[in-house]
Structure formats: structure tokens, C-alpha cells
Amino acid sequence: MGIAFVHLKAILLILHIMLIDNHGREINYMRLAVTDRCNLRCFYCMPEEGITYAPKKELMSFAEMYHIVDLFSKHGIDKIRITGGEPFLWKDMMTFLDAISKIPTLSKISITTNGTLIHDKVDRLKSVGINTVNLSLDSIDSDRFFQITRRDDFSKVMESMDLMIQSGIHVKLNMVVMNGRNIEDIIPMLELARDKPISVRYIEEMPFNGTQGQGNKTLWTHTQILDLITTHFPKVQKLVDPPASTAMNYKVPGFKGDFGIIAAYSRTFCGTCNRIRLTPKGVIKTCLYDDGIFNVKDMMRSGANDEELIGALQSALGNRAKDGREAEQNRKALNPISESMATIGG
């Protein structure tokens, strides 16, 4: 990347137009789900038989996604997280990453993946500027991994983790904590951070599992997770959380890595939320728990211009729920929540 380009990028970031919601929160972060397809069948995300995937014509195209990323980045969205489904099932994934990495108004691109398909792509990820990857790993026991994911891919995920660490990519391990399924993995997962420069992130289980009646009846809360950890490591230190962080971050003295706890169901972090979501079908969500605000793909295909697209986004942010509880109460469909996280973007 040339010096002139770097300077241009810095100038554009300074001059970018801010998106502000009706609660005074600056919105600068978008989670973009490039596909609803996934090669795992994780218990907390979808039923064993999988879900009915959207027909290809209903999904956003490469060009449509690129246009929205480019447009939104000129109006304040300077951080993008690519998710799925499993994003590396999308055949255009690496080409797309290379393309958006050249957008000067983007300051950070990161990825969430299950790690089963990236062991041969780590060098390319590094070369396009991907410095942080969130890796889904809900157990470090191969048998429990299989029971949760319903697939025998544990060794692939561990290989991908080691390759990324070796390449200098910061790995964040995302563990969804599920009572009766992987509580015994909480401490062994943290032990990985003793000698590895990783961030372990414990996430409260959410109801986005593609079925009704599954999920949070026996929720393990963020306080229970921390209590268990502190019984094993009583000298745990609280770290300063970055602005708009969803995680409460901690450090065990002497460990190379650290850990965070995300109160995804308790929703304690909503007051500083700085993000929106774009689903594979083009639906803009201003909260994980809402049922979609408007469809940007449909607008584009109907001939909407950039001014109209940004106007729709600003209107959505001007009527945003104050938190996840209100967003859930305002849902018009799928209530109680029953969609799969793969259709939203993990």
C-alpha cells in the first residue's frame, strides 16, 4: 500500500460523515453476512437437519454487497465484519475481501468463521490486511465438539487456529456457553490463553437456533461464567473495555492471552451499541433482536439511487430501539424468536 494511498485514507476517515441514531450513538460498524449457507449444524444455530436456504436470486450479489460497503463507508461505516453462515463457503469470498480492502474509507475489516475452510487461505487473509479473525470454537474436546456441531471437523479448526497465530493474525475464540453441553470446557478453553496470544470470548447462548422452544431456558449468564472463572483464577484482573465493546474484558496474570464475556442474551452493552447488520438477503437490522427494518437489496433492484439508500438508513437509525429488549418487543414477526443465526449473520 503506497504512502499516498495511506494519506488519502487517513484524510477520508477524518472527513467521513457520521451516522447518529436517535439515542445519540455514532454508528460506524456493520456486520455483513455474505451467505446463509453453513457446513456445520451447531446446536445453538440450527436444527440437525439444517435450515431451508434462500434461493440464490434472493441473496445479495457480489456487486450489490460491494456497492453497499463502499456507499456506507462514505457515510460513517468504517469497520466491517464479514460473517455468514460460513463466509468461506461463498466462492467469491477472497476476491470480495481483496476488493473491499482497497476502499479508502474503511479502517478495519475482520471475519467470523468456523475455521473449517481457511487453513489454505491464511497467507492471503494476511496479505489483504485481515489482522483479526473470530474463530467459533465451542469445545476443545473432540467428542463434545462433534455433539455440538454435528460434524467431525475439530482437527481442522485447531489447525486453522494455530496457522493464524503463527501468521500474526489475532485470534478471538468465540465459545457459546450452553448449560448441559459445554460448561466443562470453560476453564480448559481459558487455559489455551496461558501460552497463546489469543482472546477467549465466552458468549451467552441466544435463541437464534432455527427452532422454537430451544435455547435459553437454562441460560448460563455472564455473571455465572465470571464466577466460575474466578473460583479457578481468583487474581483475575479487569481490563479497560474499548469504546462500544460488547465484551467485558479480563486478564489472568501470567497468561499470554486474555478473555472476555459477552452478555448477548442479558444485553448489558446496548447503551453503547455502534453497529448495524446486513443479512444475506439484504435486510438491514439496527439490532440483532429486531426482525429487520428495510431491504436494501430490494431498493437497489427497484432503481433506488444512493441518496435514497442513505436516506433509508438514516430513517432507520432515527427510529432505532434503545436496546435489545425493546427491539424484541417491537418485532412484527417470528415472535418468539426462532430464526437461525445463519440467516442473520453470526
Given for the second form:
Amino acid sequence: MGIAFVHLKAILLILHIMLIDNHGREINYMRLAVTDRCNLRCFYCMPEEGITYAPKKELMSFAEMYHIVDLFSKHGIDKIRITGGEPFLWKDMMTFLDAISKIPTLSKISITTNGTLIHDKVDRLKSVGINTVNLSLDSIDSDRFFQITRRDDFSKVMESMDLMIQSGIHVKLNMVVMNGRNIEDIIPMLELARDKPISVRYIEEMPFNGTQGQGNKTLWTHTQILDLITTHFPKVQKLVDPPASTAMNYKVPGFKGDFGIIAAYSRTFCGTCNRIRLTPKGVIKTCLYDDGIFNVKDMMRSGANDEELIGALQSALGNRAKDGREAEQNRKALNPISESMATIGG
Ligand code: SAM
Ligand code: SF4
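Output block for the form predicted in complex with S-adenosylmethionine (SAM), input the form predicted alone:
Then the entire complex follows, led off by the chain already shown.
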């Protein structure tokens, strides 16, 4: 069985329908940030003022993004997450989802959104086959929500959550855990999973906040989060994590939903990383912490053909950092980290 699997992997590799990096990890997942624009100003992601958005001509077009998704999916990227910026600010988002949902080589499309612009789109999301949405919600207190996002949109996000649950979309609530900001929300957020079939995901804060040298000087780590939860719920059970999961998953017995902790700063999951990122400007990142490996948009605009695009991807994967620490050390242009997560695609 094992040998047969190795042979199958080798055949798929030779046929170029599987992507493997230099550490033997299969890469089958891409996060595509369709825009760097956002209608919120979450302080851990971007500064309140002084943001310079990329000029439109520097952003990938609909056709360019579609081409890359279609091409890469034929070579092994069969799962895609659409993110941003706020993806629903992009006027073509629903048409794009509709278009990529028809690509037969894509097996799963998911979305990360702040949930402020989707309450009238939930049925359409379901009809194009979106079954999972990651919804960012850092507090269940409207005042703290305002302090964190600098916008008064708490009720819209809660409404979107309920509408998605009602329509059968699996909601994963993304909460960035921040000392002095929302520690008091950790347990109430988990309480939402008592009666709702949601997954609460606690995320360590990372330094991608669009300002140099600030960020998580007093990081709340994944172990602190779990310790706090187990103090309140001593019977917490560990769940089996799906392959390549970034979250360590748990359940409180009797709760409808579950929860996960993502050690995004501590980087405990790099060993099984299966993902690449494509930024709104067309930059391929083989690790969140690298500062960009090559630019597919520039290649396409200079006339590169599909073989050259796939060749560039294979070559980037053949030289991939083994983990986020190494990727961070290898940074050249943007060191130390100063990008906004909105320009990368979280
Ligand atoms: N605007 C959408 C949203 O907020 O869900 C999608 C883009 S946002 C950049 C994607 C995810 O990255 C969100 O869940 C957000 O909380 C997370 N994020 C942004 N900045 C972060 C940071 N500095 N550390 C950890 N997570 C961050
Ligand atoms: Fe916008 Fe998402 Fe960044 Fe918040 S986390 S500022 S919603 S891109």
C-alpha cells in the first residue's frame, strides 16, 4: 500500500499534476488575496491613516487571477481560499467566485471575510458551492469590536454569522488574541460554540500590521490560550487534526461547535505546510513570512507562457524555506516585517 502510494506520487509528479517542495511536502492549497483594499482598520492589520493602496494597474486583473487559478489547479493546487484586504469590497467578487467554481480541477473554494458586506450574498455563496467561510470576529462586545476594528460594524458581522449558519455554511470564527485588547473575550467567544455549530479559532498575533517595529511585544501564546480555556473547561478534549492543519483542534464536551488554536507567531505547524500565497500585486509567496519569491502578473504581462509560469512555481518550491523562521531570516527587501496582512492575504 505504502509503496503503491509512493509510485502514484512519482507518476503524478512526472505528469506535472502534483507539486512537491524540496522538503517533500505536497503543495495543494493557495490563498489568493483579490484586493488590498479594506473597509475596516483592524489595528493589528493596518494603521488607521496613511495607507497607500497599490494603484489599480499594479493589481492583478480578473482575467489574470482566473488564469493563474485555472493553471495552478491543473498542476496540483486543488484548494483555494479567497481573501484580501476585504474580498467583498472587490466589485467582481461574486462573478469571480462563480467563474472559478466551474473549474473542474478545483475541489474546494473557501473565503476569509470580515463579514460586513455579505448579508445579502449568503444564498449566492451557497449556490456557488461555498461551504466554509472564515469570519473575522475579535470580540463579542461591540465597544471592544469598535476599539479593535475602528469601525462600528459589530451588528453586521453578527448578522452575517447567523445568516451563514442558517444557510448551512460552516462558519469558522477567526479571533486574533491580543494582550490588553480582547483576552476577556476568549471564554465568551467559546461560549458561542455551546449552541452554534461553529469553529472558534484563536490566532496568535503576528507583526504584519503595516507599521514597522510594532506589534506583539507581549504576545499571548497558544499555550496561554489553552491554559485559560482548560481552567474554565477542564474536560476539554483534543480532536484529531486534519492533515496540514494550522490549528490544534479541541472540543468542549456537550458543545455543538469546537475550537482551534493557531500558533501563527510561534509557528508550530510549518513541518506540514501545504500552501502558497498569491498577493493582489501578483507576488507568489511560498511562506507567509517570506518577502515574495516571484511575480506571476509581471511574467504574464511580459508574455510568459503557461510552461514558464509553472516552471517558475516549481523552481520556487524547489528552493523553499523549511519553516517560517528560515523564511523570515531570508527576507531581503522588507526586513524587519512591516507589511500589512491586507497586502499579503491572511
Ligand atoms: N478582511 C478579511 C478578514 O478580516 O477576514 C480577510 C483578510 S484578513 C488579512 C485575513 C485574516 O488575517 C483575518 O482573520 C485577520 O484577523 C487575520 N490577521 C490580520 N492581521 C493579522 C495579524 N497581524 N496577526 C494575526 N492575524 C492577522
Ligand atoms: Fe481589513 Fe481584514 Fe485587515 Fe481587518 S483584518 S483591516 S478586516 S483586511
